[in-house]
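One chain comes next, on its own, written out as structure tokens in the form predicted alone.
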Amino acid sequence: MKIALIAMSGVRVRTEELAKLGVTLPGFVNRGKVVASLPSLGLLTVAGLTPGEHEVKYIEFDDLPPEGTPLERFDLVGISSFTARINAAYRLADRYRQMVVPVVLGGIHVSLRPDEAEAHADAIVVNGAEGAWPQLLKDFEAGQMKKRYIGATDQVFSPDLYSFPRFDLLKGRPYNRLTVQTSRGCPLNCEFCAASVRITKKFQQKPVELVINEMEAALKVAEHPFFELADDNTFVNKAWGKEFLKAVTPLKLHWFTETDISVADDEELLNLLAKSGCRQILVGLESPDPRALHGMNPNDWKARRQATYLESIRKIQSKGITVNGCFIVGLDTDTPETIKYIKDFVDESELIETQITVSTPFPGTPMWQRMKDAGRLLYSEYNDRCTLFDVNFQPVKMTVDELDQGIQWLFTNLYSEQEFLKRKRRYMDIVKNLEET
């Protein structure tokens, strides 16, 4: 068979005066391109679960064809989106079904919400694509496919589910920036997240072997790459963490990973991490105000951590890896005032980067289903305004509009040329200390 693998990316910011703030602060818009400009390994992945038999073709729309510009012709179209760009999706299957060319759905979003997904496929997959896309392609290959495949929660890095991403794919295509995946899942479980946490049943750690059999198979197909580990949570196993930490450094790999604080507790870690070729990590602080951060997780995790942050943030920035904080405003203590707050505390705590986020009930999250329950969402059909930029609910303790104005205002003030250039003198100074030392 002739099949399609189809990502619909992009970012796009409903609100008219971020929009337009995107368009001058060097912060914002760089994050954006990055984020719009990497590969989905999702769909890499399912490519490599697809037998060899198969021509498989990995395609990218920023933007939907124009109607009426044909589509080219596939014997099966899978498509993946987030949720901010799945309406788009869901248009394209609807374009490629008018041409009688059967449409699976798949990703996050169509697995907290397959019912609305099931409207616009032939079939869906819920969960990872481990367990379930090949036995679809052979339901389909003998007529029989089903509307709904359920994939594996567990193990799905065990030998009899794990798939080699198919990264020769990319090859030819302009990428500086690669995803592999170490781990699926995150035991904080915060309520608003609505990443893999919400498609396995826990945490699962991909063997090391694996991971850097995937890293020097992606350095086969670009330049100098730099890997962003596409994890909820990197850093959960120590032990695990300095176990890849001493295989990856070898392959003198420069790279970003998202974790938790906790990595600033063990000394042994942040050496290997800073020799490791690590330039970056994102840490979800979420908030400065210790009010905010109660009832974020089941066990209070990160509002007992909260007292950390700035003596972490110095310990972890001091190796030479900067700290990208980031910061959720409109949590339900949020107030006017926290907006400066979070500001002071960015400037305290001397962050490198940051990146600054507005609560959002992604559909199908407890956050969503809370807020569901308290009639405070404030559109029936949002979901292209989950960018994590539009606000789309109602705050407790400040208006929609006082909620617009204080991101925007943190934007303007944290984003600005004269910020960036400070911060970036700011790492140079610590680079610095540390050539000395």
The other form holds:
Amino acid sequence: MKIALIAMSGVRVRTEELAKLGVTLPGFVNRGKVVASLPSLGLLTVAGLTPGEHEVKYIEFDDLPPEGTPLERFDLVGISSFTARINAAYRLADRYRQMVVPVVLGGIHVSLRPDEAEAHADAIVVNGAEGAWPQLLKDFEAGQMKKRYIGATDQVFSPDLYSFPRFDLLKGRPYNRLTVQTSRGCPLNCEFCAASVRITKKFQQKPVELVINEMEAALKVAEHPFFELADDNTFVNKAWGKEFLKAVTPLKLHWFTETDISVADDEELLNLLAKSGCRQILVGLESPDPRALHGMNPNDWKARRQATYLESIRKIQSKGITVNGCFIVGLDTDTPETIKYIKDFVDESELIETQITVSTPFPGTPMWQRMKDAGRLLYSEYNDRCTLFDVNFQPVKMTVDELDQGIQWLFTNLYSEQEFLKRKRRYMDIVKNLEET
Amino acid sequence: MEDLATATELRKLIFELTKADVTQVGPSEDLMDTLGLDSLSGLRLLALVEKKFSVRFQDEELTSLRSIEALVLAILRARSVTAGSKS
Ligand code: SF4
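Which structure goes with the form predicted together with the partner chain, now that we have seen the form predicted alone?
To see the whole picture, the full complex is given below, headed by that same chain.
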């Protein structure tokens, strides 16, 4: 059987002013380009779960012929997308189904909005593919494919469910960044989060040995790849973290991951992290204002940590590991002054990189439900406006216009050429001060 | 002469840092692309070059220092500025 697995990445900002700014601000363009250039680890895992007798082709959506042009024929097509591009995924699914090619849809958006997705697919996979895809294939071959398959939410890295991602499918492709996953889920459970926490019962960590095996396999398909760990919070378990760092250091890689600010509490972990080739950690700081953080997590974790932000950032960066501090604009306590405060905080903290996004109630998240119940969603259908840069809801303490203007002001002031160079220089000065240099 | 010696020292430093065979890298070749350096590793290299050669590049030129040739010229320029300001 010939199976196509089609990945969709990258977003297009809808707000015209922001889109214009986006192409002129180096700090903004860079990260966007990086995200758009990552292969879909989810689909490589689906390929790994596919029995060897089937032929699998991995395709990037943007490499497909445009609408109105014939598509290559397959026996089965699997498509994975996130919210901002799900409408394009639905249109592609409709094109294949018109050719009488059966389509399976999966991914986080599909898991959170299964009824919506089902209208465009012969079958959908809810949650991860582990525990669902192998059965789906068997049923398909027997002519008995069901409408909906529910993947596992627990023990996804256990021998029964785990599969080795098919990195070999990327051979010959121009990826210089590769992804490997070490964990799924995040115990912080932020109200707005639309990441793997929504498809996992509890935080799950892959054995170190498996992670290293995957990295070694990935190294065979790309020369000098930069690794991005496809995790939401890598260092939840510090003991696991140290074991992993000791194992990854001999590979002499350069890599990036996402985690929380508590890494700064553990000096030994930080030293191992610095030695391991980790170039950057992305940390969801969300806001420098503790009032905005209040109620964000069930146990107020982020609100309680806010007082340590400045010192923690300084500590991490002093080791030569850059922090990409992420802030959300438009939280319920935010006013136009909060936006200026974010800029002041970024300056004071000397963050080497900053990511600003607008508060986004992703369909299916608790935040979306709360905003929906309060009648605060501005559009009844807005999947393709979930770009993280377009305002989709009624803010509490400012108008939509004020929020839009505020984001543009922040972008202009944080991502200009001058700021970009200032951060480069800051990083170089840190490196020069490191003992080993 | 001075630029040849600088280029040799520079190649040595790049090798120490990246362990890549820099003898094969042409003077005007893009180091980031050829050696597969990500942007932060590129900045690390610039920082170490500054430290080793006791110079400080202009912030505005950081983005364009991507080849051995460009680096050598920038080192010589920075040295002459330092020497000039001392005299
Ligand atoms: S800390 Fe990040 S990954 Fe974890 S729940 Fe919050 S937003 Fe999601």
